[in-house]
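Below you'll find only one chain, the form predicted alone, shown as structure tokens.
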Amino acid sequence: MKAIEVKNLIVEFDVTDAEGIVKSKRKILDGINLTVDEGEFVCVLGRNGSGKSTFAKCLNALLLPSSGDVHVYGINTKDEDRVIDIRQKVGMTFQNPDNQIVASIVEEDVAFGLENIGVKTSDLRVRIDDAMKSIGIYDLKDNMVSKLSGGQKQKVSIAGILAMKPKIIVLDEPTSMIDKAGRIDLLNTVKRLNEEEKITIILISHYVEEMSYADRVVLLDNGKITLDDTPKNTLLRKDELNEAGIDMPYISGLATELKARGKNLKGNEETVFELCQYLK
């Protein structure tokens, strides 16, 4: 089943002068075509300014197309009468969790969205607890959000979305403000949600290492899709990554260079251990 279908998506913003007069249009997304199946984990990779965040906002009607269409389970995001339906199906977290957190206590923040959509009191407690347990923050439920680490705050944001029971979660640069250990922990949690709870994941990132968690990589550059492939195959496409301003992990680049020089490698070794095994 198609979870998301994007057809000829173009997003343009007005360019104004100092007096606010529109002088031209700036095309941020330029003819995007993409289908995401239910249950997929897709990493949308690109450097700053490539159009990633604009694309993410189009998936739950925070931004509407200038032309073209975005369908979520068959619902067009342009349909004003279905915006609530779309946002119940597509939950979204942002780069800075402080911009999304509204309550001072963890479980109160997780409950916020549910209370706004009128979930029955009898169901409220169960959904809040289930979401916190699923994301691994149940033991933090009584803590003040301001005392949490960046990674923990991101988990609170995701728990609040998860409690709404979306079919799709879009994560816009969720690890850019946390350390490496927090990044790995968060991505492992997101991967588990995808595998165990079958939630479709769209991960927006500029870290090439993060694509290894996904089933599929979509590379955005200057508002266009320039690559759509598996993570391992993507590592072999060094020139395309470089042209898009994405630095390949050192070990993957070394493996690819050795293969080009005649070494018997697969070309997709991801760790020093794997590389050494093939060099024996």
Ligand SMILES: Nc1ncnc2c1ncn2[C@@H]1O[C@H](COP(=O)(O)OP(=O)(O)OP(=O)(O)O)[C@@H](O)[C@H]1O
Given for the second form:
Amino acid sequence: MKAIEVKNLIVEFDVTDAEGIVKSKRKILDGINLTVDEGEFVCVLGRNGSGKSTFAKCLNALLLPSSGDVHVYGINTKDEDRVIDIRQKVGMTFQNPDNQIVASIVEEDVAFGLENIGVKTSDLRVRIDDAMKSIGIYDLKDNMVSKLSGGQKQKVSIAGILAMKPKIIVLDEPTSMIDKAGRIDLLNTVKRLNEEEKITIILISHYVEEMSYADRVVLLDNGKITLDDTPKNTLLRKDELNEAGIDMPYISGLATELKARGKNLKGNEETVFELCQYLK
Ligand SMILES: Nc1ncnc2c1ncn2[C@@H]1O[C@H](COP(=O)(O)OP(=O)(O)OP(=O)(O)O)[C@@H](O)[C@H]1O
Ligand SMILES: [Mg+2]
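Now that the form predicted alone has been shown, please provide the structure of the form predicted together with the ligand.
Following is the full complex, with the preceding chain placed first.
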């Protein structure tokens, strides 16, 4: 069974005038078709306003299609009786970690979602501890969330999702508020969850470097998918990246990212083209 199947997805929002009267509709997602296999790591790349967050919200029924369908493990997101099932299968983190913190202490925050889905008290402790260990924040469990760095806060949100034992994690620009070192650390952790725990990952980003962690890149431009390819081929499709408003990576930035992925670079690569050999 496919993890995600999106068919002819259209999402439109009302365009209103100053009095709030609906004047027209604007298509934010304009006919998206996408199938994701279980265990894939997909990077959805797109410039500001291209529709990435709108797309992410369609994957766990936070937003419903204006037309078309989204299936998660065969469940249609329009099926109201299955919303909890879907949210359990698809965990999602938002762009700003401060918007998703609900409790003041780390372990309470991680526990929050679980308490809402009726997990037995005796299982809670194990699931919370396992989730915190898995993402590497167990030693922070008694800390105040407000005192943590951006990267640590994102990990707290991911731990809260992991505790729900999701099949899919959607990360909406998880690194936008994090410094470079924190970014690499977070993405390596996410990569490990994908490889070791076989969790399907949808990483939303506007940094082309971040696709080096993925198996597959989907480029979103103005509500449409304009490219769906491996990271290596994507880097070589410069004109399409340009067209979609994605800047080419700095050589040094990409090299750092690849080294952090454990690639053994020769060190004399001077072009993005030469670096491509280290990508999938
Ligand atoms: N609830 C809404 N009502 C009306 N317009 C919306 C709504 N949500 C988003 N939009 C518009 O839809 C477009 C796409 O927004 P979206 O947040 O999906 O883009 P994005 O690719 O995530 O952008 P960013 O990189 O800035 O996060 C934007 O022009 C935005 O203003
Ligand atoms: Mg967004």
